[in-house]
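Just the one chain here, the form predicted alone, laid out as structure tokens.
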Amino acid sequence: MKLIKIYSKITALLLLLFLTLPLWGISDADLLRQADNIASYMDADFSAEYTIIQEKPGQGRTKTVAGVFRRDTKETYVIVIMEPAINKGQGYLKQGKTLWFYDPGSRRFNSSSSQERFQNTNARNSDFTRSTLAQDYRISSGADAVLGSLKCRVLSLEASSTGMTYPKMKVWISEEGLVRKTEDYSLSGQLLRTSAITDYWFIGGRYVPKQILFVDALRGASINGTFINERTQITITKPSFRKLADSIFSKTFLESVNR
């Protein structure tokens, strides 16, 4: 009887050890840091233009166009308007920690934050640089979950220093490793965004998103008495891996753009 006991102990352990990991066996920060690899591109620069929609309700529609350029060893990317018309020329430089934003119209570079909303979009800047998320976040915990018919690992992460973009975070992540859904919270615990990745292209072996959407969970209007939230989102076509200029990651590429 007492063998069976323990019999019955180890088993009831080793079941409780296999439900806390996740389905496909990994640590959950081993998980994180691949899906940071994934959306990380080390070893080649990466090119794409970006159409971003912004939906306003009652306001309507508006379209912007961007080229982003991005060279991730040097944690830099250059962005730069093509559309609309009234914003065409305005850039983007990152070079670390700095971020610039240029004007043609005044010819001056003026010092943004990777915090501040993109063209007041839903999108942040932030938005458009790699994945650090293991290294800005610690875990706090993680279940198992189906997001429509992806099994996903769901992590509930808190910045690990101020300055983050969003104090606290969860991250739906699939099997293959990919960021497919988040939630962006105030420290508090309010609800700031969501946002969704429902397809990505697979290019030389690295992964870019087609569409990633975004919704803000406090801005919106009520039409006809039902709260309209404001939702963002950016189509990535023209994905390249080629080689990029190193000109092209400066001042004087941004100020060249416009003459």
The other form holds:
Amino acid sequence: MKLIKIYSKITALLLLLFLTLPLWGISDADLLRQADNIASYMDADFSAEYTIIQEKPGQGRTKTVAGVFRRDTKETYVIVIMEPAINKGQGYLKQGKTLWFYDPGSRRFNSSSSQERFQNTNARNSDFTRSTLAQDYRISSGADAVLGSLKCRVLSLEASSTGMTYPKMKVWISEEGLVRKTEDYSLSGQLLRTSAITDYWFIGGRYVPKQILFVDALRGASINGTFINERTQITITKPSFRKLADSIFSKTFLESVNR
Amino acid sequence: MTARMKLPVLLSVSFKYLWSYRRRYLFLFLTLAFSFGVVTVISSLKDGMEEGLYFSAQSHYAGDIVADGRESGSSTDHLTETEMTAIFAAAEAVNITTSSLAIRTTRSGRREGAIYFNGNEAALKYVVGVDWEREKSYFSKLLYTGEPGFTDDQSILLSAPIAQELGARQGDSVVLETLTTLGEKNTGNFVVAGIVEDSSFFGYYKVYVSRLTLNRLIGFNDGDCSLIGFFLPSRSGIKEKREALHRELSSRITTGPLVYDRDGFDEAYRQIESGIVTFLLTLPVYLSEAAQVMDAIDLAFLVLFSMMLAIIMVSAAVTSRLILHERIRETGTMRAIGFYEADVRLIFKLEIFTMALFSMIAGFFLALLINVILSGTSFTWVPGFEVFLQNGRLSARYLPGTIVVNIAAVGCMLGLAIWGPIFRNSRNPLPEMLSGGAL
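Structure of the form predicted together with the partner chain, given the form predicted alone:
Below, the chain from earlier opens the complete complex, with every other chain and molecule after it.
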């Protein structure tokens, strides 16, 4: 056990060294590819508990707890809603490019879209899958920036493949190669959403976001004369890279959860 | 005495009796007048509402004949310059004369857009791009909350429910979000130029913007559109005009088959393999969507109509029985001085039908009065009712065919109700009649 711990620490240090050193030496395209790789788990399955707090100014907060199971090698994921009680048992299954939504009330699967909002929050269904920024966008410009205490590279992206929800993006990538902030824009350049990842778990040599904050630029309300944006905070706990059973990534699994 | 000579005499006798017993007939007169009035109100409003629905649909779908471009694998209706040129040339070749023409770009679907104001969001079902100048007459006929302002490429007209959901007023700046043809989000800033009073299913989730601006937002070329609508001066011959236009257009560009209802249209759309296919649609194709609403109106009309006819039948049966009973001695005397049974029956029938004629005339005037009152009342507060209104008001239509049917139905009911008592009355033995015996 001790040996494994030491080995993990050395691996982490080496990885950190590997990630930090090339920042000054690698191209923006490589940096983006690296950020994608860090947020993709191609060598293992991933599971975690996501607590999603949706805050609508003037309307209070709603809490959703979901179990997320990802197998990035097969581009598939399963999400099972555990809270609130009214939505318990609802689930999502992504198989290739198809996203199914299961409603235990009607016991039916309906096709959904990655572009749609997740459970009426500011997160999109596409936010739960692996990152493919380098594949979907081309870099139009890059600049150095400081984000809080972090030295970052800001990349302006434009969609290179069709059907991207946000045709323009800005991504802040820190020295370690981790995505720290994104801004999503419409085709005309209107800011639609900002997301921030303040901290990461580091488990088994892989990075997992601890908290993701989505701030909607268009939705919100004026409270006492101040405009407050609608926001969603996702807290990720119990991350695991243990192998998951193949049966989890199936419609039968979502149906069986409710039995 | 021949029948020809007898009829004027019998008519004269029946009129005299009708006048003498006018007080006895008053109840039946009032009942018939009221019932016929109600039947006329119901049928004229139903016809008016159907007309209102047609006009609403005509405005919404932009014309009596609509050239609609469908593209394989796309949810956006699209006509490029090639199709548009061909459509105009074909319309000219077959001499389609129009009272007006609409060229629109539309985004319609489950959630093809959203509008934002001050943090509030309203989902849209229809985003319609129009040429403000070309459709000036159409927009001048819409009902607005307040006086609409000047419209240009940055203007937007919101439906009243959308404006209320957003808390937006005229002059406010809103953000319209829609998807491009490639599925990307795009946004534009617009100034609210007017708020349209329409909460019907055609107009509830609808906004109008400039076609040029919408084309740019969704990624069309500036001159492109989704549909070209032909408003014809008359509704007669629409079917033939569509067929002629279809034949001509088919020789110029790829056209879809002529379809007659929504299911047929959807089926034809599914069979598009590639490129843009132009469909020529008439309102019944679209209105098959509203068929259920019309069926519900027809059913309600039938129920009310049947109730009124039942009232007429019962009232006529009871009143005629009473009158005949009161006049049994008189009937006996008529028979005693030489009137035939058939003549006696004819006199009674003439009396009642003459009275019915006057009561129906009175009923018609009553209906006119009721409709004037109803058309002066605003029904825009009834959710979704606007679709049946014209200029925000209920409008009655007095179609000759419908009035003839109403008169015939009332006449038949009356005939059925009085035939039995009159027949029995005339067939009573003379001594019994003269002694005032039972009917």
